[in-house]
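Only one chain comes next, encoded as structure tokens, the form predicted alone.
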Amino acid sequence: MTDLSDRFRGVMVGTAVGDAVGRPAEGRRSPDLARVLSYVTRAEFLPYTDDTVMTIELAESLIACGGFDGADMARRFALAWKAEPWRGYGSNIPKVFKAVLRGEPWAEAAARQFDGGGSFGNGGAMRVAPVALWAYPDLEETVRLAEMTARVTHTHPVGVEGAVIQAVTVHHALRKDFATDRLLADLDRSVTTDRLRRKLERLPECLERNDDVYAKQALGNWVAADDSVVTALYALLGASDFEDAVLRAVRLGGDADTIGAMAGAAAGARWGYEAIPWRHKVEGHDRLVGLADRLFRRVQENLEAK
């Protein structure tokens, strides 16, 4: 049986593998899965995108600060972007990073996006998986931290609740007694925005149909949180193992690296590190495993202290 430490490793490495497998399909309407698989199989090294960069920086910030510190997290994100701006960042988020590096408060920089409405993209969700590890097994704390970490760059309610959905999904997937109905019940209690609730309401029909084309039309496959986060959940819940979850996510096309990263994080939690194919090829493997182990030791110490 997969133990919790293996699941923690699965979350971190699964994020990067899903991201890397989705990268060559990014922006494609209907990716050729055979070509993607050929590339992944033949490649000796699988590079990740900004999705994994920010996941790593979020985990590093939580560990270094002993919890959430918005200023530290924002600066880590900004410095990572400055060092490698070619990783695939969206067109708007560099404005936030530049403002942070100029010394502007991160909350003001984030809130100023889109004429003060804030971003409703999936950036808060794509990187949130370490929150579920840091807070485990406390669901309430997982939700609270997901909201806070999302607001470092995404202040629109849809962007924030997209991160909540992904964090709650990873939280449940870490459990040995994972149950879809219990996950969906917790999501129903946690999500209030109409746009995300409508997508969650359509999810059971998509799972019953098991038709990726229909799911793509019903749930979306692009960069808005309400067009991608529930799509990754669909890939997870309709899958038989890690590889199936990630390939289903990537096959949906569109924002394939991010949907793959989110599905990979949750699938890694559910089936564990040892169940991840291509894991030793992925960029940053050792660093990701090290972060997972540090997060697990913290949780283990907290549980033993109680």
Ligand code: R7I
Given for the second form:
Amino acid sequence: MTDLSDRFRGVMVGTAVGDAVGRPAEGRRSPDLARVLSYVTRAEFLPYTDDTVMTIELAESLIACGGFDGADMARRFALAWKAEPWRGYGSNIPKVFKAVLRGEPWAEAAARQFDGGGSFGNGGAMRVAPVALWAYPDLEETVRLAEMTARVTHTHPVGVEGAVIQAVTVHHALRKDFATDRLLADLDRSVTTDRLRRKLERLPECLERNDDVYAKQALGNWVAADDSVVTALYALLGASDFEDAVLRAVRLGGDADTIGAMAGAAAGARWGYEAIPWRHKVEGHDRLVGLADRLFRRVQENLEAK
Ligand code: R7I
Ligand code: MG
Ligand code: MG
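The structure above corresponds to the form predicted alone; please give the structure of the form predicted together with the named molecule next.
Following is the full complex, with the preceding chain placed first.
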């Protein structure tokens, strides 16, 4: 197993582990970390939520279509929701799925939401990690694909740029020469919306203070992309290993499954699959490893052909 293939597995399995560890804490103001740990340690099986369902469907779509195909991706998302509507989806997004299943063009269905403003929920960001694997090691392609996959359901610029931040973070975390300053410089170049730029500006001060209450107040911990994506980045950059990253994310409460899933994807990229605790208990383990391996083989073949 090469280092990069272990990191690819880390992204897919890390998403599910972060999602599953955060699931019981979703919506809580200040989850009790001891209870979270007791649940995770004792459980024989750790179920995931919509975050991982959509991550799997996004990866399957890229592989099946040989790249981005909005109609295929929208249809897979909608069918997965129809099969398991109880996975904990955002409250508005089923409207997009229903429209797609009625045959409405996906771009129109997504753009119509919230009186034509489009959703700024973190749904585009929570599922975007496989894009960084598909496009690896091309950063420009990672950004382009992150935008396109987000727009399948989320057309508000904050919803789209949340996905860009998360994809760029996973891209950097996959690199052996990962450096925080290079990641932040790339984010500074890619992010244009005031709402997300303001959050990125507060990140260094939050990392320096290393205080949960302060970070939660400064960066947010809720379903809007600008209240959660930079929060997950804070959990990653303040952590010393995978477990630390996910627990830092989950103990902030609020949208804990999603902040956990995003921190888990990036931490899995950074520290690799073998460093993920509880990995063998997570729902979908074998399928997630299989998807990661297929994405890795493709990237390896592309690199060898060059
Ligand atoms: O973004 P989305 O897929 O939701 C993801 C969240 C994650 O926490 C998952 O774990 C799951 O629990 O849901 O779904 P959307 O329904 O598009 O957006 C989520 C929520 O963000 C919406 O239900 C709204 O509360 C809020 N939201 C907005 N509110 C006002 N105006 C998103 N866009 C807007 C908006 O434009
Ligand atoms: Mg969820
Ligand atoms: Mg959530």
